[in-house]
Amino acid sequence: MELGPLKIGISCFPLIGGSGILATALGSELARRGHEVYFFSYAQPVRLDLPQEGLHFHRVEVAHNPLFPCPDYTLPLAVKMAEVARSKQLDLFHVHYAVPHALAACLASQIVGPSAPRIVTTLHGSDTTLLGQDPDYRTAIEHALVHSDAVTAVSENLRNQTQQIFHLKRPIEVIPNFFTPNKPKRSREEVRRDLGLTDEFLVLHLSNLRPVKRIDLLLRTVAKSKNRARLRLFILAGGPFDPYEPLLDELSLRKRVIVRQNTAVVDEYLAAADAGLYTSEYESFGLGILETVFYAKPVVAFRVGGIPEVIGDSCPLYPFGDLTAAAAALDALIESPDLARELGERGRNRALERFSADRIVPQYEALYRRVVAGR
């Protein structure tokens, strides 16, 4: 028997990062499909567009009790999730990251009792690649994954890594990220004019600037370009750029780089760009790359992690750290608009075929229904 609309609680970080962006987009799409979606976080996610029918946000206050030596988020999160689960009779929690969200969901489930929502945990990378290596977190992550009713990963690469690190006996289902472009509010020409550009080749980088993104290599790649006088690097930063300021002067790139921080609306900048440049040491998926190719922009990136699953054969990828090859690829795009256009179109066609909301969201809905039906 087909189940009706579901009541789904989503817990995620509210920051500009792949997990928060994917969780927000998924919640919005689910609400459009008739489900009731309840978000839990310590701040409203940056791309959560409220009000929207079927979409609700519950702010979780971080506890600052003088009894404890440091603030606590996991317990208040669990209590809030349990309260809403009881009052709204939620069918399931979909939590993004095992720590702290899946752990909070496990505790909330114990608080609620037999009628507790089922738990779906999605891994985005940090649980495995960072916290999974830390003995202070490893056991907690394993506990959260074992006690989830279903676990998903955003790429085959991340699933394989997770299985190797945690030696899980349970299956992990791969459901990739998706992206839904929004119509830019400003034209390409208006945005470029606002950025002080004329006919320069605009190279975009979109990330949270964590160390794994290797912003040092990003800047050094641009510095090695023989066309550096013709290009501008535009960094949409989800974190502080301050640590890299000295490198701008060392590489004489001060006039070549534009930085905008914590910008939630990316579509108009993607439309204004000519290519994307990503130099990460590892990416479990690479949502910024997906957003870039959705706008038919060619991408220069290293062949690491889940990036090949996103790019396929639409654009060449290069060995990690080969800045000479990356700079040469950038130069080829600058010197050949036809090549840039061809690679961009190939990337967009692949993205539309594999990573649209219409393709990915039903996979989550099918998983939810299997999990809820097995209550």
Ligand code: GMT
The other form holds:
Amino acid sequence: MELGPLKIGISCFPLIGGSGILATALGSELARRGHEVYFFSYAQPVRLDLPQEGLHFHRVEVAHNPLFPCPDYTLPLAVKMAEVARSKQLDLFHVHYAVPHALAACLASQIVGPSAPRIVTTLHGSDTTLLGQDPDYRTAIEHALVHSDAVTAVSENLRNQTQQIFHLKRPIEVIPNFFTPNKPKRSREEVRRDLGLTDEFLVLHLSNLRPVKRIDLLLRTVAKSKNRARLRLFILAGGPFDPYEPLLDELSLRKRVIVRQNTAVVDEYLAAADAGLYTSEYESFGLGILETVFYAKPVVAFRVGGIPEVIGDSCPLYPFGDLTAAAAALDALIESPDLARELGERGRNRALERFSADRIVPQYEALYRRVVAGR
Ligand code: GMT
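Target state, the form predicted in complex with the named molecule; input state, the form predicted on its own:
Every chain and every other molecule in the complex is listed next, the one we just looked at coming first.
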């Protein structure tokens, strides 16, 4: 059954973090393809460019009602989703992260009743790998997964982990993340000048600095490099760097590391870099890695979670915690621009083939049509 453009409600976190960034990119692509997309969040998602035809943003007020001892977000979110679902006759909610978004969607659907939008839940990682093990959340997550009309995971690895943690009977479809580079506003030379660089090898790290990113290992890898005097580590931080300040002094790295906080648009920095360095102990996918790869930069990373699915055989990966191997890999790139170029190009070609919007967004559209047709 062929269905026309859909009305889709998207709930996501608005901050710098893979799930919100992916949800925002998906919403923009869907609007470009003629769908009407309604975002729900407590702030405008950092990469949501408004106004754009077909894109709407509904701010949810976190309730600080004096009757309650704690602020509440899930109920106001569910109410907003239900109101918009009714007034705009949404076809489906696509929620990113089980808690609170999938749960709010379940509640909104009960509020709306028989004509409620279908629910597609996309799992991004910590919502099942961490919260799924937390007895205070596990049952609620399980409820949301069982009551969604479709559940997707961003990698095979996350699908397997989720199945192991929850023993679900329902299928989980893997739809990987995608990325669309935006033309950088400044030239590579301008950006490097702004960062105070001349001919240093610029190693980029892009993340929210949560403990799972192992920033300690990131700094220790750089400290182990034979070429540390020739390199600069540039951290685009979506979270506070303060906890790692003492380590900078301990490893005598202060002059080698540049940190910029909360940068929403990363393209010009990706273009200005020479390589990416990621030392996470787990990534369901690693959207920052994909962004780096799309700019034809070679990546040094550990073989954990879904990272092998993103990188394939385009760059070697190393056992988790093998800092000697990671530092040697970095040295090889610094010492051989040809190798860096070859690995970077190989990664980009693979990413273009597998993780472009044109490859991934139609997979979501096909899923939406299946669940809406099954109403
Ligand atoms: O990595 C984070 O801490 C943020 C988190 C999120 O939900 O925003 O990222 C998760 O989702 C991203 C988008 O699908 C994935 O690329 C990240 O690998 C995943 N993080 C983890 O699994 C730790």
